[in-house]
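Next up: just one chain, as structure tokens, the form predicted on its own.
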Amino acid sequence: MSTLPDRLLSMEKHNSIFESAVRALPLPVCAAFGDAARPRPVAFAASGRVLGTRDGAKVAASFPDSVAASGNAVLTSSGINGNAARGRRVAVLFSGGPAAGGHNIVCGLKRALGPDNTLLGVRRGPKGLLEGNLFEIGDADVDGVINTGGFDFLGTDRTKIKTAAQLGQARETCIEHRLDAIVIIGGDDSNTNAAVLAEFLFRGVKADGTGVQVIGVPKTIDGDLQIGDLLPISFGFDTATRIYGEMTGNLLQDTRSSLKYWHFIKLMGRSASHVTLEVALQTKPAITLISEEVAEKKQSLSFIVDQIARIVAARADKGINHGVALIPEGLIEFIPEMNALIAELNDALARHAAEFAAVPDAEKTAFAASRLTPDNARLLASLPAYVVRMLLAERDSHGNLQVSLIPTERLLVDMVKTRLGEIGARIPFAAHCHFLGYEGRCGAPTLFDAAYTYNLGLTAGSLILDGRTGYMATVGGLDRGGAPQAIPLTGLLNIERRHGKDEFVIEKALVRMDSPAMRYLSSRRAAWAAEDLFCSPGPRQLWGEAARQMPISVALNSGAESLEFRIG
């Protein structure tokens, strides 16, 4: 007879009562694949829509190939692929961060490849491709790791495929295991590399001349990977909205209950506001910022600072001593001040890194702010000492400031605080800072996610089997019943210039002023800061009335008539 203490044991390792049902949750599949319990791969046909950036030519000139297969047309299913290949060898990787669904793309993508193909894993993503870490994947596998949260099934890195050795590493992984096929699960840059790697793989990797299929996958919680109709949103944003929007809602509830106290919470999102701009809509708090917005109004941090401050004293004349108030993470790059001076920063210290390096710590502010402008120097002498010493902390690999780790909440709360005494507002002000980060990126996906994904999967495994290389899969009309569909990534790529030369990239989406979302949370600000009237989300649901609900940004960008998902 079982004892408590035996089914305690028996839950460890990822079977908790939670993680056991979930595995048997039924996803709904588009109607393209056919049966839900069985669905088949689709054939794809060019629809007469063509992509293209400002750099076209030049792309067309460094991926000639690529551009002459796919035409640049994106692509739409056409029905059940009654050809499709057999005994191909498909490897599959995470790249980048990671964000909840990523084990359903890897199952979608083993059920489509059916019993005929091989899937392959690679263990710590591109880094592991380049070494070979490769493992089969069997059918008990992705049954295990269906709709459970993170990327520890095969493990991520941030490793860029870029230069002749990597290429020429990869190649060999591609001949050593003899691929067919690798699918590359990331956001804009992984994409980009994706792009650069069906490009060098093209043509003569296999004795026969031929090359190695390279297909994309959309990924990134930061919600800065959209490409309109197509690509409505990338996979994982709507868990880790929920998430932050259940922890948001519940301070704002607990604001409500104490009465005496501010929020402060900073969200995930260096390059777009996306993530504060959901929230946002999910939990109606009296102090929503947005990046883009400051940067295109050109708003300097004394003029954000007293419009929080206004904000504060009006609640507390009105005996509202609390509130929440939401901060991008990345949103001191885009305070013009604070951009100028962090751009002269980054290139002052990579020009004078050796003597920096030297200076002791005491004297490192006035080493930097010796080669200043004066504008810039004063700037950063006016900032607290903690903010002084993430701005000289040391960069990223690819040589950009760690924005995550200056507390902007932090030094806003303190500005409210001494703009408050200035404007002879004296009102209790006590604050707290958060920032919700880490906490998003590994839940287990929501219902939305995890369909999404897993249809993602089966719109991957379709590409290959049908012969494709040089896509990125989506799948569309996520209100009225999806659509698999595939974007060439040559048409995305666009020139920027990153570490003192030009690359291609694929530009991050940034929150649009003139969007639906966006117009909807100005039309609302005003009342929201007012008085009370946020809302808690509660947690993300898999069974229930919530459960298919998609991202409020979304449904208001893609007009949707309501929030309701609806696949298959």
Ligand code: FBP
Contents of the next structure:
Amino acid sequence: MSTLPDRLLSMEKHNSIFESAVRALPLPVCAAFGDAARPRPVAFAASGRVLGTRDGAKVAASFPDSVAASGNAVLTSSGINGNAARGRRVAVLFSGGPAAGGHNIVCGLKRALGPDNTLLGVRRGPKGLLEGNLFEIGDADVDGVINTGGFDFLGTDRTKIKTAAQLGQARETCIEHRLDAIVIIGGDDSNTNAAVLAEFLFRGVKADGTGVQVIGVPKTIDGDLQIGDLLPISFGFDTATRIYGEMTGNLLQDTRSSLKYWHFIKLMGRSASHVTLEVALQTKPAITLISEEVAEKKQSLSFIVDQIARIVAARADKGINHGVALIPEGLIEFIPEMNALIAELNDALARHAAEFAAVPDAEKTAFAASRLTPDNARLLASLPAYVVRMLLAERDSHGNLQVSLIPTERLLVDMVKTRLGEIGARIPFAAHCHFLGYEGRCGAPTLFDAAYTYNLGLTAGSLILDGRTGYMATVGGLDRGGAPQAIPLTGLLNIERRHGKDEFVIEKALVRMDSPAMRYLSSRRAAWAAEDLFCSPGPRQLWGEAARQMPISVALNSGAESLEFRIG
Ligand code: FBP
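Alongside the form predicted on its own that was just displayed, please also present the structure of the form predicted together with the named molecule.
What follows is the entire complex, opening with the chain shown before.
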């Protein structure tokens, strides 16, 4: 009989009671794949729906092989593939920030490929592909990671495969490892990369002159990779928002229990506010800022502070000296005057990079200010040192400001405090700041994400065995049983000016003011500010009624009749 210390020892390396239990969790599959216990790959046919963008002609000129092959037609399943390819060697990689459910894509892919094909994992993301860092994935490997969170099985990174040299390296890896296909699991940029790679590898890689297939899979907790009804949400969003929702709910419960604190919570999502919107819909806090609304209504920093101070004061009048404010991570870049300042700073710092690096720390702010227009220099001088430090900090590998490092929540608390002082009345305002970000990216997937990603893996594998390339694997009809489908990547590309250059991109989907989810928030926000109407979504569940919930914003925006998702 084993002792308790033995039992504890046996739980090391991903064998907690929970992890062991979730590995046995059965996953539903779309009816198209047949029996859930032995899903089979499907074949695809054009659905009659053709995609096009405003830059379609330029896309066709730069991606001739891909566009000629797909005709930019969306594909849907035409039934079990009785003629599925065999002997294929397929590589899979993660790209960008982690998102819950990634491991299940690898599992679904392995199941779809079956014993007649070989699945290889690429370690450390796109960089690993360039370096040829691959290993064969066995059945035991996928059994060990199914339904677990994180990307740690393979690792990830943010390398973009863009230059001729990088494309050449990727081709070398394909030749060295005799690859027939690559699956790239990533966000908007990574799927753009997948389109570029699909075109580059379309032909002439193998000795017989044929190419290597490339399939993208849509990932990001930020929720900013959406394509109408074809892709209502990327995977990882549900898990992240449920984790933040639980934590926000707990804080709301604390505010009403201890009756003395405000909590300003910044939520991850560097460009879009989908995460913040979803957490607001789940928890109903007193204040929710939405970056896209701030930009659209051209709200200044001072206006935002005023609005918050007014709500704090009105609640204080009723004896409510507590509350929660939700703040999107990317807010600062959406405030018009801050956006102008950041844009000018980006240019100035890039132009004077060497000089700036040589300037002593104490003189960096003055140096930067001297390179700005008077308005921007004044704005920079008005900001607290802890914000200025981050505004001047090193850009990320793509030249972007690292917004997650800017303590916007602290800036707002400090400014609201000052504004309340100016109002005159002695309004109690004790505030704590939080940043909920990394906590949500690697949690064990919700049932929604676990089932969704397993089916995405089955879809990606099916596309490969059906000989397709240049598509994004998706699953449609998530409230109606689910159906495998494929979106031609070239049908999503547009041209955007980035860092002074025209680039093909898949545009980020921002929160739209006229979306049903945003309209719902707008209709309830005043009531949630006036009194405590919050609710606590609780911990995410994998069994029972609460397990079957899909994101509220996704249900609202897709016109679903309930919050229940249905796959299989
Ligand atoms: P992806 O777009 O790659 O999915 O990553 C999104 C994100 O989680 C953002 O919300 C956040 O700003 C960023 O990653 C942080 O990235 P890093 O891991 O590089 O700190």
